[in-house]
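We begin with a single chain expressed as structure tokens, specifically the form predicted on its own.
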Amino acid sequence: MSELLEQFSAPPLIELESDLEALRKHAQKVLMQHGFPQRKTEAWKYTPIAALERRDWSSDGPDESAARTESIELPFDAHRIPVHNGQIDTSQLNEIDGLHIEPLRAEQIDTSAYVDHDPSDAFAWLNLARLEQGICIRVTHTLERPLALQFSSSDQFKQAAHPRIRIELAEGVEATLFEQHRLHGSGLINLVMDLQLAAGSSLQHLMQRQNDESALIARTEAQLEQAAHYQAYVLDLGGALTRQDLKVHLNESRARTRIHGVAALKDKQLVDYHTAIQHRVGPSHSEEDFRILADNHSMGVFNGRIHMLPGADDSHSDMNTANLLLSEHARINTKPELEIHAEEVTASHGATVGQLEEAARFYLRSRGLNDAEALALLKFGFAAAAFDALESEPLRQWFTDRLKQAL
């Protein structure tokens, strides 16, 4: 038994109602049988799980009297859901028209997409095995303000927390979900989010992350019905260890998705993004553009997979990943994948890893910029292009301002 598995072998202290307890016991059984990913586990070979084994997750909770209190800035008024040290607080969302929040029920947890014969989905099983708090948010009418999930942790946070959140959009509803992570301490947030988009609904999902020594492992799964639209925009400014699995299922005709993201890394930061888009029925549409800038001794990973199943005829997909190495010690590993089992489809992918052109730097210096200013401008121009498709001007400006500060 690995040291990490041993730390999570004890049953949770809080007992749940019978159906949820049965799911939790089944997840624990799968986890104990297969353990956590190793270097030989293909999808996890660049994620240093061994770093988690060196941490102690069994200590007492942080002293909240000494907890960091940090107001996370937003570019707009929003319905806020704070998640501090892994504990979800919905007290600010009482009696909002069109928004219904309830405890998660067993029938709302779908594990059919989880692999149970090897350790590939170990952290998803761990989230369920350690489940203590889960919520379901149902959006029944288009909201006037975005929904903001704001994840934070105190300097003293050293534990592992496993929040689970399900969001359901009713037919024809439009919503914006703003997911922010500003984590301190050296703990682990092991997050699972399930997104259900009914026919004709639209979700704009904005993710902004900037973490310290904490570890974030997140799995987001989006299920789209007929003509539903899911857009994800990511700005990740790094952390000690960040792993994001984003899976989008285009289950019915005219479903479409767009995933655009930027990771700007420095020092010894590591981010690992794995996306998977399944075209189950045609026509459906997907578009993906992900960019990584790696400086110092940082490492960025992007693995994007497009899977067109039989029956996804007349579907279209474009995937591109462009990456900049800013230091001879930085590393970027990128892998686009196409798997096509349908006819009459169009699909393309591209992947580049390069460095800034000396000629461009020289040109900017000749126009009066010093070398640092020239470098910052070139990096910003490369990265900010990922947000060009973001329709909201205030949101696009907020993302690009954060990007400027980071660069």
Partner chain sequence: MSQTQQQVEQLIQSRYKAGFYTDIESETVGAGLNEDVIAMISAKKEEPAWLLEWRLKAFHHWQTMVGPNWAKLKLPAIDFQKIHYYAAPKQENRPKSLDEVDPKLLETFDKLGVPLHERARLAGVAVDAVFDSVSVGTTFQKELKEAGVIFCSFSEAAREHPDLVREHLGSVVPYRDNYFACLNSAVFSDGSFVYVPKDTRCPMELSTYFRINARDTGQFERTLIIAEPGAEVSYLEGCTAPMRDENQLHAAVVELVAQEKSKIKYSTVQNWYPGDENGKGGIYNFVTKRGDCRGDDSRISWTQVETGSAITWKYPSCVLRGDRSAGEFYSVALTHNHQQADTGTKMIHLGKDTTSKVISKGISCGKSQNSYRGLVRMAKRADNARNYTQCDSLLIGKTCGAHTFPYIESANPTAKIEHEATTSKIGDDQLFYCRSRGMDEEEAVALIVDGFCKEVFKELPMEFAVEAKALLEISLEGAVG
Given for the second form:
Amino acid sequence: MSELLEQFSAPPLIELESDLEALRKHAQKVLMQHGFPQRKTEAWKYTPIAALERRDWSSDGPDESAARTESIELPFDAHRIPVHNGQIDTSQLNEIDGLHIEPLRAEQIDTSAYVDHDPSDAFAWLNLARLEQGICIRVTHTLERPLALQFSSSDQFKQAAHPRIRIELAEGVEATLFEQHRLHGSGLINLVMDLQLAAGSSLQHLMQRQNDESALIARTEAQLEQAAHYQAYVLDLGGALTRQDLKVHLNESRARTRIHGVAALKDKQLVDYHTAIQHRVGPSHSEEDFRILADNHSMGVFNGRIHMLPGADDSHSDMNTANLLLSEHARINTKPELEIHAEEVTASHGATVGQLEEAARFYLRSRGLNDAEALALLKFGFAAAAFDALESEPLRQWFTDRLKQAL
Amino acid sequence: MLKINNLHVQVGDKDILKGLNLEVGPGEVHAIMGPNGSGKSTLGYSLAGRDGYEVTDGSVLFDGQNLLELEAEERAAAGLFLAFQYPVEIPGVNNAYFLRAALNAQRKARGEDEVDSIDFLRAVREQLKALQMDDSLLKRAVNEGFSGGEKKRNEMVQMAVLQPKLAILDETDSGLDIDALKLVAEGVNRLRNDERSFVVITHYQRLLEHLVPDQVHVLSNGRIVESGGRELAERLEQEGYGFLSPEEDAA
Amino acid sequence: MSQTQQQVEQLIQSRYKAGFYTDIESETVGAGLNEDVIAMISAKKEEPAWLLEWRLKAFHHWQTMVGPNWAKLKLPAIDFQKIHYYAAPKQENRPKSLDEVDPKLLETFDKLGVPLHERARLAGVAVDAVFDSVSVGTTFQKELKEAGVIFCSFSEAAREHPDLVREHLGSVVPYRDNYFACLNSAVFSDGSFVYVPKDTRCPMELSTYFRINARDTGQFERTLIIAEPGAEVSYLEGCTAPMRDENQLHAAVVELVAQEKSKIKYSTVQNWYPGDENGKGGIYNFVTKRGDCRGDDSRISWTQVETGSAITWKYPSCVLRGDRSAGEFYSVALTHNHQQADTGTKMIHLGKDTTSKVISKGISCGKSQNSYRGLVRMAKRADNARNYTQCDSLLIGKTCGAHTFPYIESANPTAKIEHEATTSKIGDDQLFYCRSRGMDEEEAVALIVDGFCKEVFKELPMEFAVEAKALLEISLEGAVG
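Same protein, different condition: the form predicted on its own was shown, now please give the form predicted in complex with its partner chain.
The next block holds the full complex; its first chain is the one shown before.
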């Protein structure tokens, strides 16, 4: 048994009601049986779990010393849900029309998609095994303001926390979800988010992260019913270790999704995106574009998987990943996968890895920009294209401003 | 304005320019003609300061200062503009943003204030109109998805907005139909004044019908081998570059 | 099911034309694998002692290995003790020339379209014919010898040119490389050996034809091609087997060594028995093919047309070690009925200014599964390396699968990688257009598929391009639906 596993072998401190307790025990059993991913575990070959092993996670549980709530700036008014050091605080959301917040119940946890014969989904099982606080947010009417999940951790944070959040959109409801991360300290946030989009609903999910040494392992799984629409825009501006699994299930016809992401990495930062879009029924539609800029000693990983099941006829999927290697010590590993089991479909993917064109740099300099400005502008142009499809002008502006600052 | 003396330029390990001399006074238009591979584009890139174009000998004075010790962007700020033969596509960066960034960078380098954005847009729109280009171009990425002709006209828009002291037009006429060619020539003519100079690099004399040069030079094998008035361009058109061959052999 | 589809399903009878069996007295080693069997194979081939040692080292290592567990392939457990590791037509003495070869064998190759005797042999193509575990004979040996080229069976090379074999064997694919390469290293039977000396352009195409005939045998051929500095050679292999209900194992290893400024072109038309329409029988084709562009400015080009085998698992690869070396991979893989193909390439860029190009065309019909799996790796010192990859999949039928798994790894900022992939079915508009011009549906499909594969076919030597096209048409029969 690895050291990491040993650290998580003790039972959690807080006891839950019996159904949840049974789930936790099952999860613990699966985890203990297969352990954490190894270097040979395909889905984790580029995520350095070893770095987590060197830390001490045995002092599980909330960190009382830093119970303050950090305020994270937001471009506009929102229904805020701070999650500080892994503790979900819903106190600011009382009696808002169309918004219901409840503790998570056992039947709302679906583990049928979790791999239980090898360590691929160890962190999802870990999340469940250590579950202490889970919430379900039901959105029954279109909200005027966006929801904002604001994850933060203090400089002293060195624990592992396993928040679990489920969001349900009722039929026809439209919502915007802001997910922000400002993780300090040297802990681990092992987050699981389940998104349920009922028929005709539409969720715009905006993620923006700027962490330091604390690690983030996030699994976001969206289930879409008929004609539901899920859009995710991700902007990662650093973090020692960010692992994002983003799984979108197009379960009924006319469901569609667009997931776009940008990571601008420097120092020894690492981002590992694992996306999976499953077309279960046709016609359904997906579009994906991830761009990574890796500077200094950073590493960017993208593994995108499009899976068309039998019956997904008349579906269409486009996937693109473009990557810039900006330093001789940086690394890019990318794998755009197609798995097609239906005939009447079209799917394509493209991937590029390279550096900025010398000709473009010279062109800009011949117009008066100095080399640093030219470089910044080209990097910006390369990355910002991922946000072109964002319909809301202020949101797009906010994203591109963040990006510009970072470059 | 521009004084080139005995310019030698190497690209890779190949000598391209081999002792080129050229003097362009304020307000003058000079045409440089010559066969393919004679070094015309190399001249443009060398003056604009592209990496990989190594000056091994000679000097270039621009407006009294040593051009060769300036970075590419410093040359631009000093008032030198190169209209590219193959304008570069820059995905994700829109034209308006690009042009304003360039203009402000140049102004900043000259110690001037940033341009007022309303004035700026007005000026750009005016130029677009004059070159018969659509406003929507401002929101499109620089040169991306442009036709060949659009790219060339876009270079003229940039030139008009940036108001250089010396503009080098590198085969701006190639790939243009006659109407577009006239538009480009008119664009240049509008900018002509007693101060501003032009070096027009071209393969054909048809642009020179609309853009009358003060002097025509023939570039061959890295040197100017013949200079004259407009009639030289016409002679070249009729006789081709064949009459240069004996000299080339001699060299 | 449409009417056309019904007609077509009727057509899905086995069209495998190479499915006959040659009744010839053969000498087979008892089933099972142990040191004695390996020693016996080595002795039969009169091998030098060091080679037996090498085989045994591989065998001992193989015993410590665990069989592969592939995500995308359904592979029943193989009982390695039930396989015969050596089978050869009985003969008194080793035939000294093709004239002494058993006429039954010559007849077999005649029937397969590879005549060996002098009056009918293919012009401009030297052929080495391998029947089960031994080489039957090699044509044009005299002509090649005059040019300084060595082209013979691997067994002959081990006897006649032991130094060359010893120097290069296992230098590209070490015996520890993978489970099946390791097994091959222990028990390999025959294969071809090619040596092209310095600054020599091989005067003709070289070709090996592999035939499995005996029942319950495995075929483990080993091929080694060495191109000295400035040498050039084009090599083609073809393969077939009788139709049988049992699966048979084929685990080959091919090693290519390309020295400075040399060129090796390696083409394969793989038509092992694919099994019947219910997925019964067929060859398990587990092959390790790798080329080492050892010298600067060397070039290795792989072209493959894969239509046979129940399961294909092969990734012809290039290690681009020399500066400015170039690797190419052109592939057409067609799967039908219950066939499974998992194929692709690895381009490992180690040297500066290295280039690689990958063109892969997958066609899936029936209930088959067809995967492209590839790796492009730019190592830290691969300055200005370039790769371009294009993977296209064509789906014919609702129950098949087409998958793409490209691994792209870059550790050098000046390296540039471009990868594109598409998956689609034959367009109704394309079909209609062809039919409105008078073609029936099958002709139209064949025409469209041929166009889809054009880029790969044009890489094949001419005589084989025609063969490959015909093979594809036969394999496609009954696939429309």
